[in-house]
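Just one chain follows, in the form predicted on its own, and it is written as structure tokens.
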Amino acid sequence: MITLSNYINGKLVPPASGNYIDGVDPSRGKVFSKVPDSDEKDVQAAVDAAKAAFESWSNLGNEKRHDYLMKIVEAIEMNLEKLAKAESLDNGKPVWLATEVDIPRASSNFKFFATAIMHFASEAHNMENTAINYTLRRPIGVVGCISPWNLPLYLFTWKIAPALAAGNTVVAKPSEITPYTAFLLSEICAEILPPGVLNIVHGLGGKTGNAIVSHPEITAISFTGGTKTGEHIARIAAPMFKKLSLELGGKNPTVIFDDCDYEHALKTAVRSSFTNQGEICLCGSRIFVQKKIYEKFKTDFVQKVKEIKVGDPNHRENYMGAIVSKPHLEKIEYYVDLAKKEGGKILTGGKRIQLEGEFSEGYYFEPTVIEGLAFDCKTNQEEIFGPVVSITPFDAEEEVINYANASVYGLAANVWTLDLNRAHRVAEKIKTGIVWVNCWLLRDLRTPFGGMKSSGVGREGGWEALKFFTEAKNVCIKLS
């Protein structure tokens, strides 16, 4: 049994209450860790430490902050295997995926923002010999970062890195479902960062998360997670005039025209549907295929999905591991049953998988493809966040744009066509914050990341993140 600690003022400490919650290995369905059940006292201690450290950290200078963050990069890379195994144990994802994607990306997040802050520039405006205006950007103080369970260290560092690089001090909460790698990161940072610069407080969203969001001395909240939780956070934080960045849910369309690069589109559609058990906010869960190639694509797609291996996350041949938790597994089952009631036909999958031996109580689900659903039914409107996709034919461009935009969400889309004019037209008309054309999850960390409609408020990534974690001040100098 592993007992996790909070990281406050440079030290690993138990929760003030002495209470813990269970951490479950979803691949085996067994408790393997004790996670601090923190409360307002722990958050207050973290805020006090962050306040005390803010002046020295914010005045340290970009180059010295860069040097600290690059030491974290080195430590993450040195501990790649340990962190990848911990991520798999906590989340259920395959070890190969954590090794190739999650942990390297966590390292890249620190590396990118450590470097970006060295090149972060402000604006100047000359008023024709009357005055000169220039913009100062200063860190905003103690900020709160709350991250989700699906890409635990990947998205945790996506928030922490720009906040620290910009000169803020941080009170952060990882998901209580997948806190292990955040704890391992705190062990790394305890050896590198000055006390109080980064504080990691574990616990439940309704208790620890609320304490962070509502704390009057935390000036900004960066949150990634469900839309309902985002609404709750906004109701608390908005009247307090906190800066808010909310990256929320998605119900992303994959649009495949009949002039696509067929084999590339087919292969990528499988990957974009079922990578990380479909538990990525950017996964395409609604696949629309032009009628001319629909039957062939459906047949080929279903065949490739049937070939996906699901099982022990430690084995490289398994493309999918376990669903993150029993309640989430039950949610996925609920939506598959709902799809049947709404007239959907299960082309493959649709059931739990019962493994043998030590994994017999794990949370596994078949990759599932559903046909025959109306584009505006509940199954096609509500976020499932699992290995379940619908597939639907369409005739014309305007028709599929209507289908794609029918959702209340607007996070991402991927479009497949070799017609450059069509690619530009469709990308402009689809109401999502990100559109990939003839690719998926091809990420440049310099680009703005975020969604429209119920998929969130604000943007992360590149200069957008550094602007969020700073306050702009205009200085006007009148010329004599």
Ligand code: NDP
Given for the second form:
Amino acid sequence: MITLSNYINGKLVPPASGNYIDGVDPSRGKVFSKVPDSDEKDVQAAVDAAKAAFESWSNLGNEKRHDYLMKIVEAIEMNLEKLAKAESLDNGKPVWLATEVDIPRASSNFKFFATAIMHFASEAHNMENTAINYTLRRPIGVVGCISPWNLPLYLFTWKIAPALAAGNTVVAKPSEITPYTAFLLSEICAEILPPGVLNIVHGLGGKTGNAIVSHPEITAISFTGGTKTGEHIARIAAPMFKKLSLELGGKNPTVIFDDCDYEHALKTAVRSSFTNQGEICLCGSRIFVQKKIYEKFKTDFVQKVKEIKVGDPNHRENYMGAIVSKPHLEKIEYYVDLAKKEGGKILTGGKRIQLEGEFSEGYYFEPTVIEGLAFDCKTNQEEIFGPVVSITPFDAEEEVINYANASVYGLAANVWTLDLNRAHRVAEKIKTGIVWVNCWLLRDLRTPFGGMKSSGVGREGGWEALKFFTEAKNVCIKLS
Ligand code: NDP
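Can you switch from the form predicted on its own and show the form predicted in complex with the named molecule instead?
Full assembly next; the chain just shown is listed first.
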């Protein structure tokens, strides 16, 4: 049994209450860790430490902060294997995926923002012969960062790194479902960062998360998670005039035109549907295929999905591991049942997988493809966030743009066509914050990242993140 600690004022400490929550290994369905069940007292201690550290951290200068963050990069890279195994144990994802994607991306986040801050500059506006304006961008103070369970260290560091680089001090909470790598990061940071600069408080969303969001001295909140939680957070934070960045849910369309590079589209559609058990906010869950190639694509796609191996996350040949938790597994089952009631036909999958031996209590689900659902039914409207996709034919470009946009969400879209004009037209008309054309999950960390409509407010990435984590002040000097 592993007991996790909070990281407050540079020290690894138990929760004030002495209470812990069970941390479960979803691949075996067994408790393996004790996670601090923190409350307002722990959050207050973290805020006090962050406040005390702010003055010196914010005045340290970009180069010195860069140097600190680059030490974290080195430490993450040195601990790659340990962190990848921990991520897999906590989340159920395959170890190969955590090794190739999650953990390298966590160190890239630190590397990217450590170097970005060295190049961060602000604007000047010259009023000819009258005045000069220049914009000062100063760190905000103590900021709150709250992240979800699907890409635990990857998304946690995506918030913490720009916040720290910009000179803020941080009170952060990872998901209580997957806190292990955030704890390992705190062990790393305790050796590197000055006390109080980064504070990590573990616990339940409704208790620890709520205490962070409603704390009057935390003046900005960067949150990634579900839309309902985002709505709740906005209700608390907005009347307190906190700066808010909300990265929320999605129901992303994958649009495949008959003039696409067929093999590339087919292969990538499998990846964009089922990587990380479909538990990536950017996964496509509604696949629309143009009629001329629909039957062939459907047959080939289903064949490829049937070949996906699901099981022990430690084995390289398994493309999918376990679903993150029992309640999430049950939610996925609920939606597959709903799909059947809504007239959907299961082309493949649709059931739990019962493994043998040590994994017999684990939470596994078949990659699932459903046909025959109306574009506006609940299954095609609500976020399932698991290995379940629908497949639907379409005739014309305008029609599929309507299907793609028929959602309260607007996070990401995936378009497949070799017609350049069409690519531009469709990308322009789809209402999502990100459109990938002939690729998926190709990320440049400089680009704005975020969603429209119920998928969020604000953008992360590149200068957007550094602007969010700083307060702009215009100074206007009149020329005599
Ligand atoms: P949740 O909204 O349930 O939780 C996200 C985080 O918020 C967790 O740390 C959670 O803690 C915490 N939290 C929950 N309630 C509160 C509260 N009242 N006040 C403050 N914090 C709270 O999301 P999930 O963890 O289930 O993550 C899945 C969701 O995240 C999906 O909807 C997915 O689309 C979205 N997501 C969006 C991304 C994007 O970039 N747009 C990227 C990745 C995921 P705890 O876990 O302890 O409850």
